[in-house]
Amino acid sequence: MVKNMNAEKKKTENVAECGLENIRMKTQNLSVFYNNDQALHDINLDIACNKVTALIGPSGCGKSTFMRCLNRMNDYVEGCRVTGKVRLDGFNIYKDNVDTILLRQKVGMVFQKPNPFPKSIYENVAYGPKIHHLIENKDELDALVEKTLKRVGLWDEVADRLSAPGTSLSGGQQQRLCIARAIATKPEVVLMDEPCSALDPIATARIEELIAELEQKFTIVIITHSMQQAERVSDHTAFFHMGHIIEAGDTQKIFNDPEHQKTKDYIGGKFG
C-alpha cells in the first residue's frame, strides 16, 4: 500500500492546484549509486505543474538514470541505491510501504522505442484502466478509450480497426498509442525518454504538436538529444554533465543567455 500518500497529498492540494508553489516534483540532494560508482551528485530539480521541462547532456551524463528515479524504475536495476528525496505533490515517494504499482499510474512513462503491448490497439489503452480498476462498466471503457486515442489524433486512423494488433501500425502511430497507454490511467507526470528517437521527421512533428497540447494537462519531462527539440517543446531545461546539474533554467534563458561556460559549450555542439 502507499502509507499516507493520497493524505498527505490533499494536505498539499490546499495550497496550489498542482502542488506546493505549482511544483509537481521536486528532488531534494538526490544521489544515486551503481554498486561502488556514483551516478548522480545531489540532484536538486524542481518539476513545474502543466509544463515540459527538457533533460539534456551528452551520452552518459545521468539523464535516464535521474528520470528513473521519478517513478522509482532504478528498484529494478541489481545494485542500485538511491539517496535523498523525491517529492510528488509533497509526497516523498521513497518512504518505507510506497505502492510502486501506483506510483507508476501517477507518473506514466513512454520510452524510447515504441513498445505496444502484444495486444490489440483497444486494449492497449485500455489495459491500465482496467487493472487500476479506474472504469466501472465496459460503456464508460469504451468512452475512455475514443477520448484518450482522440487526445493523441490516432481515433479517426484507427476507429475502423481497434481490434488489430497495435504492432501493425506505423512507428510513429505506435509512437502515439504508447503515449495514449501512458495518459489512460490518467497520471499527473508522463516521462517521455527520447519518444522521437526513432521516428522520422514528418512522426518526429506530430509527436512534437501532441507535447504541446498534453501539457495542458500533464506535467511532462522529456529526455532528447536534440537540442532543437529541446528548443522547441520544453518550458523549461536541467543540462546534466558527468551526474550533476550544470544548469536549469527557463528554456530560452538556457539556450540563448546561459550562465555557465559549459551549458554554452554543450549547446554550441563543442561537445556530446
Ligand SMILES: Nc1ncnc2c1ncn2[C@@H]1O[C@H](COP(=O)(O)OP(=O)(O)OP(=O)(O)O)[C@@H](O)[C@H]1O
Given for the second form:
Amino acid sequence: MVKNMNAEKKKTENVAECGLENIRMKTQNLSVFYNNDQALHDINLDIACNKVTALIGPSGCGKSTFMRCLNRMNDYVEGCRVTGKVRLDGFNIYKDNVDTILLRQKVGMVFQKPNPFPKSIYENVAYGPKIHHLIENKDELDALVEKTLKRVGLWDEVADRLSAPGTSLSGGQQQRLCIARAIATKPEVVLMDEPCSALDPIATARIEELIAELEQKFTIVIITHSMQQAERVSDHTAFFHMGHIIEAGDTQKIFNDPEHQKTKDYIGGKFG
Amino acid sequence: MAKFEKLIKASLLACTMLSVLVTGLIVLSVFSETLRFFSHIPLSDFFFGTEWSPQMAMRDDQAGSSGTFGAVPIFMGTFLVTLIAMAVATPLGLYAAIFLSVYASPRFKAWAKPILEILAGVPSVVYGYFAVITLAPILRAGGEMVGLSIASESALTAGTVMGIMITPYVMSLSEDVISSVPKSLSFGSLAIGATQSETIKKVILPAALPGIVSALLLGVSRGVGETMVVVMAAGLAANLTLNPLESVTTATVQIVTLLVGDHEFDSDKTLAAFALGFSLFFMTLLLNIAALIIVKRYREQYD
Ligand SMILES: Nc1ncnc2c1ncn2[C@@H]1O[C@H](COP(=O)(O)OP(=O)(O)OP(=O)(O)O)[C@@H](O)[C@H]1O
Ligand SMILES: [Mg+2]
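I would like to compare: after the form predicted on its own, may I see the structure of the form predicted in complex with the named molecule?
Below: every chain and molecule of the assembly, starting with the one above.
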C-alpha cells in the first residue's frame, strides 16, 4: 500500500528518469552566428543528469549564447542562426517540428537580474502551471504554489502575504521567487545565467544552498563569473574561451589539475 | 558659476510660472464669463434642458429672453461622436501598437512608425474633407444597400473619421508604453514556455495598462476638443438622439457657431459658448480623475 502511494507520488512529481549514460542534454557540433559573426564554434558538450554543470569563461566568450541554445531562446534574438544539434533525452530540439513551448516547460530559465512579473507572489509561481495546464483546480494550484515556495525556502517568509506584489520582495527573495517560477512547471533542466550577480553574499549563499537541494531533482546549468561559486556548487565545469570549449569535465579536476594552460590562467585569475 | 546656475534656475522657474499663470488666467476668464451666463440662465435649464435653440425665446417673461439653452442634446452628441471615435481608435491603435512593439522587425518599425506618426500631423480640416467627400457617400451607399438611411451629416461619419484621426496618437503613445515594459519580463515569460500572445496578454499588457489608459484618455480628450472634423461632418442641428446614423452636434461645433458672426460678445448667445467651453474643460478634468482612480484600483487588484 505504502509502496503504491509512493509510486503514485513519483508519477505526479513527474521526475523524468535519467536515461542513457546519465546524460540529460548533449550538444553536437553546435555553432551559433549573429548575422555573419560566429559566436560559438562546434561545441560538443554533455550535460549530466541531475547534476550541476557550471559554465565559466571571460566576458563575451559565448556562455549566454550557449545557454540560450539549450531552450531555444535564441529564436527570439534578431539575426541569430544556430547549426548543429542539441539533444534533450536524445531528441534533437533543433528539428523543425519541435514544440518550443513544451521544450521550455522542460528546460526552464532563470536570469541574471531577478525579473518577477508585476503580479502577486502567488501569481508569479502559478503562472507556468496555469499556461501549461498542469493543474486541474484551485486546490491543486494552491498546493503546488506552497510546495514550490517551500522548496526554494521562501514559504516561511511570504506565507502571510502571497497576494503582495512579487516586486515588493528583496533582491534575493525575488531571485528565489524567479527560481520558484521556473521550477513550478516541473522542468527537467533549469538554466541559470549568473543568477547571483545582482545579489549580496548572504542572498548568494542561500541561492547556492538552494541549488544544492534542487540538484536532487533537476539538472542545473549555471553560468558564473565567480570561480569560488563554480567550485562550490558544480559537479562539472566547462571552460569557454572565444566561442570554443577549451576544457570540460569534473569540477575538481578542472580546478585542481587543469590540462590546458588557458584554463589554469583563467582560474588563477590571470585574465578574464 | 554659482551665479550662472542661479540665473538658469530662475529663468526656468519663470517659464514654468508663466505657463501656469496663463493657464490659470484662461480658466479664470472662461469661468467668469460662465458665471455671467448663469446669472441670466438658470443652471438647471442648461444642464437638464433638452432643447437647444439659442436664437429663440422659451417664454416671453423669461430672463434674458433670447433663446433656449438646454445643452443635453449637445453633450449627448459630443458623447456619441467621441464614443464612436474611440470604438475605432482603441482597437486600431492598440493592435497596431502591439504589432509594432512586439512582432514587427526593427527594420519594419523603423519606417512604419514615422509614417503613422505623420498621420498625426495631417491638419484636421483635411480629415474633415475626407469625412465629407469620401466617407459620408460611402457610408450612405453602404447603408442604402442594407436598407438603412444614413444622414449625410451623421454621428457615424464624424465619429469614424475622428477615430481615424486619433488612431496615430493612441498607437504612438501606447507603442511607447508597451516598448518600455522591460524586455526581461517578456523573456521571463517566454523562457518558461508561454507563447508570444500569452506573454502579451498576461504580462506585457497588464504591466503597460496604466500607460495605455492614459493614452486612451488623451485620445478621448482630443476627440472631445476636436472641432474641424465635427464642424464639417457632424452637423448643426441639436438632435437629442443616440442613433449614430442621424445628425448630431457637439459642444465644439456649437461654440464655433455661437461665436461666428456679427454680434456683441455679451449676449446670452455668446456667453453660452463660454458655458459650453467650461463644461468641456470640466468634463475632461473629471474624466482624467476617474481614469486615475480606475488605474489605481486596477493596480491594487492586479499586484
Ligand atoms: N544579440 C546579439 N547580437 C549580436 N551579437 C551578439 C548578441 N549576443 C551576443 N553577441 C555576441 O556573441 C558573443 C558571445 O556573447 P555572450 O553574451 O554569449 O557572452 P557571455 O559569455 O555570456 O558574456 P558575459 O559573461 O559578459 O555575459 C559576443 O561577442 C557578443 O558580442
Ligand atoms: Mg552572459
